[in-house]
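One chain comes next, on its own, written as structure tokens: the form predicted alone.
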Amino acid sequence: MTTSINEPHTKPNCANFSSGPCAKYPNWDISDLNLDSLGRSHRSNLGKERLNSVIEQTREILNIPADYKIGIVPASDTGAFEMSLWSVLNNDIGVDVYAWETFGFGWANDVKNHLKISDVNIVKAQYGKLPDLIHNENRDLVFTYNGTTSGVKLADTNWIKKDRTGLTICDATSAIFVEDLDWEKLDITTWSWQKALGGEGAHGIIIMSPRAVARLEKEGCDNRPLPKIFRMTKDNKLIDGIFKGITINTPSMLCVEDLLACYRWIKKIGGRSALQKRSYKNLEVVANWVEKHDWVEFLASNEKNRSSTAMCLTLKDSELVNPLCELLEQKKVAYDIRAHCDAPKGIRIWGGPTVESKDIEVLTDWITWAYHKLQQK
């Protein structure tokens, strides 16, 4: 028997939960760039100027340690990742890779298939699990720390070890500004500004401790043909220009101001515990719709490593999970949330911290009233 309950009346301000791009910050205004730079050459002084102030501020809110490298780099985090496999990777060294969703795997399709390192051992989980998370600190070790297309994340980092022969390589792009991340444990990270604040695509962050920028500086590396956009040494030395706004491409100045006004709402709001706070709250609103609901479920089958950006949910009838994302977007509440193709059946919700915990609760009851109408025919 199925239960009749009515429309809701009530509308989320923002009906984009879209995993990326993402919602911009609330209350987001084109009014808000500084629109000075338009038009202007990226190597002005005040291009440079503001180039290294995405650097800068990005070391600030993060609490970046002062030795380590933060560069702007071309093509969003898969182009920061890329960069960073092609460039320090060698067959010197065995590979781990974790992987347990979409973006995990298709490193490890990288790093084995297309790289071809000699000595690469993958260890995989299936979606809403994860492998079991031995570090062995003589080799490299490739991870996600927040799979976007399984709702998956670490609860830490405390299985990684500080003294440690191999490079960790972590990508961030759905963990950055929510997680704790501890600094001492990554070597590289990447990360890309549509995904984590609902900044604007086409280009990515890649952080560098010491220790990975000696591996790129060190004699013996691999000296594989690499395109000019991932070329980070020059005759064995690091290319500082790329971690000072001398960026190795044309970025857009357009999308570097908009980074820049996310940055003036972080410190407006509090800062980089602030977007925790609101990131979590989101999926505590989602938790608690949940646990009233026998047809829906995280696909996260652990609590601890329940994302609380990528929120992903699997229906009793997953059938319905098509006409449910079309009917929503019908009603234009909510935008761009079945899961990714290559994950189970289900709907995503970003709760990333540009999305308002009141547009998700709104959004819940959407959720249930579609779903029971369907039910219905």
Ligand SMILES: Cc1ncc(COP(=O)(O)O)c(C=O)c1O
Given for the second form:
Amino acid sequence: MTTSINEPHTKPNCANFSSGPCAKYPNWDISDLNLDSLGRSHRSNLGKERLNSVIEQTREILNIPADYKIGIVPASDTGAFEMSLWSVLNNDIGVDVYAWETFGFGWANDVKNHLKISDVNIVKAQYGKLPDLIHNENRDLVFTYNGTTSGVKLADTNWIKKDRTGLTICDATSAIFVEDLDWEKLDITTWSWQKALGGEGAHGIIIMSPRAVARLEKEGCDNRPLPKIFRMTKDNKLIDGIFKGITINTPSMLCVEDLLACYRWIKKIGGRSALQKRSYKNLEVVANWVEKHDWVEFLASNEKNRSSTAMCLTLKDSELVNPLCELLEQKKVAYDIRAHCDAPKGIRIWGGPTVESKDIEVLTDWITWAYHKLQQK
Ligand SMILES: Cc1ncc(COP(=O)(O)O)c(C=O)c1O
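Switch from the form predicted alone to the form predicted together with the named molecule and give that structure.
Then the entire complex follows, led off by the chain already shown.
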């Protein structure tokens, strides 16, 4: 038996539910951006001051320890993460890679088939699950905090040992600003502006512990040929300027100003804890809705590992996914909610802090309506 449901009257204020680039913060306006650094050299005092302000505000908002280095690097999260892998991994120490969706699988492929590290242990889980997490403190550890294409996140990093000789290298692009990151457990952390805060593409951030810096400066570590765009050391010494706003190559000052506008918004709404609250509320809205319907389910099987940013869902009738996404796009109520092409068929709703929970609530009414309407066809 199929039920007929009336078309909802209300539309979301913002129909952007993409998992990257993600929605801008509410009421974002181009006039929020300072434009005086545009058309100026990024090496001018003004340019350097703005870039350094990104670094210092990142430290303040995320509560990053004073002895950790923060750098703005090219090529978004992929650039930040791959420059980390290529710079610190080597054959002196084995590498464990934990992966449970496409981005983690990609990093595993980098380590094994491109970097050709000889001693690699890849631990995988299928979409919706986490592998058993066992930290070997004498090996490097590569992982993604929040798997954007399966909606499975780590609940914490308690399983990582404080005393370790290996480095921990974490792709945190879908977790940062929302999850409580324990900096003591993270030697290298990366993220992209386009996702966490609805910033712009092109740039990434790399955050490094003193131990990570010591590895970079270790004798022999910079013997591997590296393109200039990835190089963080010169003559076995860290290029310190990168961590003070003197970027490796030319950044987009428009993107920089956009991120600074995001930071002003964050401070206005109450800092990182407000961001976490907003995103967790989004998950609560979706979880309450899923609870009420037997035709929609979280892909993440364990509740405590459900991502509040990338909320991945499967539909009982998976054949309805494509027409449903098309219908909601035509109705201008939801853009880009189809699951990633590498993931099981389903829908994915971005619930990061820039998305309003009211909009998610309205969206769920539309999904319910569309599902029933399409079932009747
Ligand atoms: C977990 C994760 N890692 C890496 C990336 C790649 O990010 P970017 O395109 O910003 O380099 C993404 C993008 O969605 C992601 O979700």
